[in-house]
Each structure stands twice: as structure tokens, then as C-alpha cells.
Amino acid sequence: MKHKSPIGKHAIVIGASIGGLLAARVLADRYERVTILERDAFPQTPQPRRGVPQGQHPHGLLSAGYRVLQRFFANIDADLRSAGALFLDVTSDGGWFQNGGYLRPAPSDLHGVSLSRPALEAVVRMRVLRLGNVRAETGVSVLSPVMDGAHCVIGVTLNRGSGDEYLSADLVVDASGRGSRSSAWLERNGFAPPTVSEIGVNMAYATRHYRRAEGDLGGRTLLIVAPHAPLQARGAVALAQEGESWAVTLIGMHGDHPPIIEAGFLEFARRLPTTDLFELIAHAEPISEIVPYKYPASLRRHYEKLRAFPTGYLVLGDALCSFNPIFGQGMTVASLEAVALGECLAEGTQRLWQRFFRSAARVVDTAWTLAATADFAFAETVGRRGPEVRPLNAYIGWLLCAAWRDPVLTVAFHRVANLTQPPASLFAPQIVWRVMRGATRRSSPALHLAHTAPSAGD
């Protein structure tokens, strides 16, 4: 492969993540060679593996990461489809019912791939490890980076099961997800940890595979149902996936979680406040059990606030933030992170690790005050308030409302969730105007599927 400026001889990642795969994606271009460390052997066909614990249950790629796969791999559509990924516009092929309506589909640029977690891992590994420069090893531990006496990294000791080894680096990049011991080592070895911002949400989600059938959900490929505080703390997914297979998952957040046998599932659905999740569901075929998945809380690792770090070595991914998942942000917040560590890398290795984690808390700044945000509308949420929190939500609020009737609305907000604009976006004067003027109509929402129907903006 051809280099654009080759600055290290050989950098490694750990952890084979998407985050993982996609930051050695970029340092092929900058390093004669990568290696990928991952504990996990890679499975023949894609399934769930044990390092990725969450993988049975859907993954959202927003549009934002979704470019970012088209930036990065050429023609790498013809590969998900192959996958049997299914794409759509997120806001016309999808139902998103929200704050106690269906916000109005739309056309819009906002397209984003369907595909199951394993699946789409299997698509991206295949295509980082095509590039001549990068290789992976399986089966390996990683117990600590290796640190010389000028406080620089110089690789890793790991063990892949009969001893301990070292391996030299010019570069060690942590992708190893939520459980990173990085904060550990740092401070074993006289440096400060990052401070840690959490929000403890204490939900659960249960997730169930069924056979898709052509006509569901009114041929949609999405249906999006929204915790809305205070009034209901449940939510549901339905995704379409390979293999003519729906990913549906009940969410319950503050306690308020969905059972795993079948009978308290359906009933759960019957109590969300619209009926179309149960509808599908009741009549489906189940091809999976029912699998529960516990998050607690959203944590953040403030790495931008440092004022001294080892050189030689970075931190990315879930390893630096973890979003409450019914967001859909973490695969696409670590991609646009392997996005501006490229950018970083351009610049040379000088001070890398503080312009890397100054770039990186740009991008999760948005997505977390964005989840944040959301979050804090419920009392029970643990965690530091800010003052902006409850004006935001009642903005946010008018928005989602008046746009159960304006579809610009619907796509200016998709927009900003699919991270492809701004929070201030929704505050130019036009949507402003657009969010004063659906509040003072009275209507009522459509609370079916089938009441709703793409339009055109007025």
C-alpha cells in the first residue's frame, strides 16, 4: 500500500472494535505497519463474540459514521450489501414515535445502513485487514503499555498464553472499549487519571429476533419508540436486519425494566404508548430467546483536560466515553474520533496526544450533551444538572411536538441526532419560527403508522 508520509514504523491498536478497526484503518496510511490486538478469536460467520457483549442486540450507525465508512473504504457498499444490509433514508424509512407522536417521514440526505453488529464488524475487519500493512492477532491479552524513562510509550507486554512478551510500538492506540484499565496505569505510574463525568441512568434492554415479513410495520425498516419523561420510562427498537429478521428490543430505564420471559415481553410491548411494536411482535415468528443487557450509566474519561500523558499513546472509543446506547452514538462517535486522529496524524506526532484529545472531546462534547440532555428529563437520572438542562428539554419538547406536522422540522432534528449538524442548528430563526408556530396549533398526533405518511415541507 502506498503511504501518504509515513511518520513511525509500526503502531498498534488495542482492541478490534469498530472504533478499533477503524483507527488502524487511519494509522495504515501514516505507519509502515499496525497490528491489531484482540483478545476475542474472530468468528468464521458473523455472531456475537464474547468481547462485544452487547452484540446481540441492534447497533444504530448513524448517518455521520456511516460517511465516514464511504470515506474511508471505496465501494464499500457493495460489500454491506453483500453482508445483506438493508439502506435507508433514516427519516422516511423509519417511525419514530416520540414525545407521545409520530414525527412527520420525510425525504431527506440523511441515509444510514441496517445491518446486525457482528455483521457489520465482519464487513469493516474484512476490509482493514485487506490493506497490506495491517494484520491481527487473536487470542491476546495486552497487560500494560511499556514506558521508557522520558515518560514515552515504546510498546506493550501482552500474552497470547504462554508467557509474557513485549512488542514495540511507536504508537499504542487503546481502543479496548468501556473496561479500559488505561486510568489504572496511568496512575500506577505517576501520572493524574482523567476526572470521569457519569449519569447513571439504571436501564435494562431485552432484545428478541423474529422473521420479518414483507408489509410489516407498513414496510418501514425502522420504528423508533422514545422514553418520554416523566411519563414513560420505556422505549422499544424494531430493526430490520440480514437474513429477513427483525432485532426488537424493549428499553426500560430507572428501574423500570423489561422482563425476559415471553409472556411479561409482550406484555410490556402492550403497554408502550403506541401499539404498533406489539402488533408486530404478536403476530411474528420468534427465531432467538429473549436476551437481557444491563447499562447503568454513561461515563465519560475527561483525557482533554490533562495538562502531562505519556507521548506514544492515545485513547479512543468507548474507552474514553460510553453514551446511554439508546442513542445510537457510539459506533459513530468512535469513527468520527478515527476521523480527526487522521487529521491529527497529518500534523506530525508533536504533542499528538494533547491536539488527539482536544479534537476527540469536540466530537463526543455534541453527542453527550445530546444524551445528556435527554437523560437529565428524568428526575431519577444521577448526575450534575446544569442549569441549561431544563429549558433545552423544553425546547427540544416543542420541536419533536410541532413536528409531529412539520417534516423540516422532523429533518432538521435528525439531522443534529445523526450528528451531521450542530445543536445550534435547531436555534437558527427559521426553525425557531417553525417550532413557535407548530406550538400554538392545536392538533393531535398521529399515533399509528399508518396515519403517518412522507410529505413535502411547506
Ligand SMILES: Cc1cc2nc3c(=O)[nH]c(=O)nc-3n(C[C@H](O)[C@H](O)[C@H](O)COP(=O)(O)OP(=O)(O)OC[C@H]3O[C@@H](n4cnc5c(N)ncnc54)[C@H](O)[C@@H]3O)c2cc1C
The other form holds:
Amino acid sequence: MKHKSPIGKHAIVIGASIGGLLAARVLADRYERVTILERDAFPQTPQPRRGVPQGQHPHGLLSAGYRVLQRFFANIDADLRSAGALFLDVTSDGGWFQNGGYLRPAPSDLHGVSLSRPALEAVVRMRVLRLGNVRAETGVSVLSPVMDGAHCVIGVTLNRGSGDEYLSADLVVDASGRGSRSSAWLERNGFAPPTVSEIGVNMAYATRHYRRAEGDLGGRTLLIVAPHAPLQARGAVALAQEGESWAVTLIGMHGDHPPIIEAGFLEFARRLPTTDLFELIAHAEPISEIVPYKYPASLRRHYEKLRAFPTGYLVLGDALCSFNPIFGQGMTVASLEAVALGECLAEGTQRLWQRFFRSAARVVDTAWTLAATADFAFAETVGRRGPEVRPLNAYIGWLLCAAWRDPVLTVAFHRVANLTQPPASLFAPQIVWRVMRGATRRSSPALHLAHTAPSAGD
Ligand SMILES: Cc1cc2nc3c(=O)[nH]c(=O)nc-3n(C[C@H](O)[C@H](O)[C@H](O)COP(=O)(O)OP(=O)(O)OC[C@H]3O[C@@H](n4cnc5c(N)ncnc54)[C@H](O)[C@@H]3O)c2cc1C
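Having seen the form predicted alone, can you show the form predicted in complex with this ligand?
Below is the whole assembly, all chains and molecules, this chain first.
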């Protein structure tokens, strides 16, 4: 591995999930050696593992995240293809049922990749570990960072199964996920812990895998039925995956949780506002059990607001912010944080934690605001609502209804949802004009995928 310009000898990353792997990718450019410490063993073939229980549920990678992977790993598409990935145009190969109707599909610059979360992680891990100066140690529990007398982190204590040990490093990155213990460790060591924002959504997933047949969903590889406040707290996802399978998830917010027994699962699907997903699973062969996942609240730790923090230590990925998974943001935000880390390291290590947490907060802000605005459309959502929530949701509601027939709006909306354009782009004059025009033209939405005609433009 050729270093851009080494700024340190050894960096440690805690956790070898997507966040940790992408952090290691950028650290490898700047440190002579990078060690990833992971509690789990890596599975021989892609399959869910204990430390990433969400891996049993479909994971969409937003276009912005996919672009980062392409930038970090030359020719990664070949590896993804070998792993069985399907490649899609998000707005024309996916069916998006939003606000009571299908958005009008249209080709776009929003490319996506469809494969299971364990398979995606396996590809990223293979590419990271192919870098000559990165290695991963599995079966290692990191217990705590270790500080010297000058509030500088100089390594970690860990357990390989036979007593506690110490491993030294110039930089330690905590990518241990939502359950990160960095806050508690800071407090124990006399630092103020970060303040926390929470958005209570009381949500549950129930996922089952089915065999996929040619022609399912009219050839689409993705179907999303979004919850629609205030009355429809239910949603669903069907994502085509490797091995000719569908991962189908039923979603219920605010306690309207999908059952995990077959009859109830089917009935829940039947009552979605489009019958497309029910028709798919009523006829497809199930190839797994129904697996539940409860997600009580989005959780953001505001490290960017701290005034004091140890040097030589950073926090990234879900450990920094865990998002309502409906919006598919977690892996993409982790990848954008890794980009931010690379940019910060290019400027050296001076005031690294302030610079990194500030840059990461900018990335998180956009995704958090998008998700929070939609979540707060439900009166039951718990958290601090800003005054902008109601007018923003009203405008987005008009936009989505206008997008039932206006493909330009479909693409504009998805560019923002895929984090490739800022939310402000939805208020550009030509977009506002189309939204207003749509609001004045009454139209009935398409309720079935078969009635959605792709369009090249308006
Ligand atoms: C139900 C669900 C669905 C989701 N769907 C999507 C989606 O569609 N799209 C999307 O982008 N994101 C989705 N996410 C979020 C996504 O899973 C995470 O954002 C992503 O995994 C990145 O997280 P991470 O790497 O920071 O942490 P995690 O994935 O939580 O991984 C943490 C890692 O650290 C290891 N670890 C923890 N503690 C220690 C320790 N002390 N010592 C050593 N190792 C340790 C764990 O074993 C694990 O490997 C979803 C999340 C959930 C819950």
C-alpha cells in the first residue's frame, strides 16, 4: 500500500461492520498500519452474524453511498456482481408507493446496488483486507480506550479470551455501533458525555425471504410502500437479492407492529394500500422464517458540541448516529463520514476531533433532518419537533402527489432522499413551479405497479 503521506504509525478501529471497514479504508492512506478489532468471527460465506443482528433485514444502499464505494474501491462492481448483486436505476427499476400512489418512474443518474447486507459487508471487507497495511483480528472484545496523563488516547485494552491485554495506537476509532460505550467511558474519565437527541418511533420490522421468479413485480428489483402519516403507520419493502431471492419486510410504526406468524404476516401485507406486495408473497415460495426486529428510537450523540475530548480518539457510524432504518441512511452516512475523515486526515492530526466531529455533523444533519421531518408527521412520534415540520411535510406531500404524474419530481425527490442533492434543491423555482402545477391538476394515482408507465421526461 502506498501512503499518501503517513501521519502516524498505527491506527485501531473498533468494529468491522460497514462503518469500521470504511474508516479503515481511509486510515490506510494515512497510517502505516491499521488494525480492525472485531468481537465476532467472520462467517465463511455471507450470512448474518451476532454483532450485526440487523443483517437479517434488507439494507438499501443509497446512491451517495454507492458512489463512495465506487470511489474507495476501484472496479468494485465486478466484486459486487460476483457476489450476486443486481444493479438498478433507483427511480425506474424501483416501484415507490408514497402518499397513496406510485411515483411516476423515470430513468435517472441514481444508481443502486441490490444484495443482502452480509454479502455487501463481505465484499467491502474483502476489499479492505486486500490493502497491504490493514489487518483484522476477530474474536477480540475491546474493553476500553487507554489514555495517558495528557488526555491523549494511546491505545485500547482488549480481551482475546485469555485475560486483558493492551494494544497501543496513535489513533483509535470507535465504530462499535449504536451500543458504543464511548459516552460512558468519557464520563468515567472526567469528560462531559455528548448530549443525545432521540426520536421515538416505536417501530418494528418483520422480514421473510422468498424465492424470486422471473417477471415478479413486473421485473422491478425493488418495491417500497412508505408509511403515510397521519393514518397509515405501515409500510413494506421488497428487495431482490443474490441467490434469486426476495427479502420482504413489513414495517409498522408506533406500535402497529407486523405479526411474525404466517397468517398475520400475510394479512398485514394484504392491508397495505397497494396489493402488489401481498400478491408477490402470496404466490412466492418462502425460504426462511419470519424474523422480527424492534427499533424504538433514532439516536444521535452530539460529539460535535463537546468542548473537551481526548485527542487520538474518534467515533463514527451508528456509534455517532443511528437512524430510523426505513430511510436506508445508516451505511451511506457512515460512508460519507469516512470521506469526511479522509479529508480531515489530509490536513493532519491537529484538532482532529473538533474538525472531524464538525464535518461528520454536517453529514448527519442532512440525513437526520430528512428522517426527522418525515417521522414527526406522525403525532405519536416522540421528540423535539421544530416549527418547520408541519409546513415542510405539507410541501413534501404536495410534491409527492405531483410526482404521481411528474417524473421530474420523482427524480428530484429521490436525489435528495439518496443524499446526492441537498434538501434545498426541492425548493428551486422550477421544482416549486412543478409542485404548484401538480397541485392544480387533479389526478388519480396509480395503485398498481402494472399501471406505472416509465417516462423519459415531461
Ligand atoms: C433493522 C435495520 C435495518 C437497517 N436498514 C438499513 C438500510 O436499509 N440501509 C442502510 O444504509 N442502513 C440500514 N441500517 C443501518 C445499518 O445497519 C448501519 O448503519 C450500518 O451497519 C453501519 O453501522 P456501524 O458499522 O457503525 O455499526 P454496526 O453495524 O452496529 O457494527 C458494529 C460492529 O462493532 C462490533 N463491536 C461492537 N462492540 C465491540 C467491541 N467492544 N469490541 C469489538 N467489536 C465490537 C460488532 O460486532 C459489529 O461488527 C439498518 C439498521 C437496522 C437496525
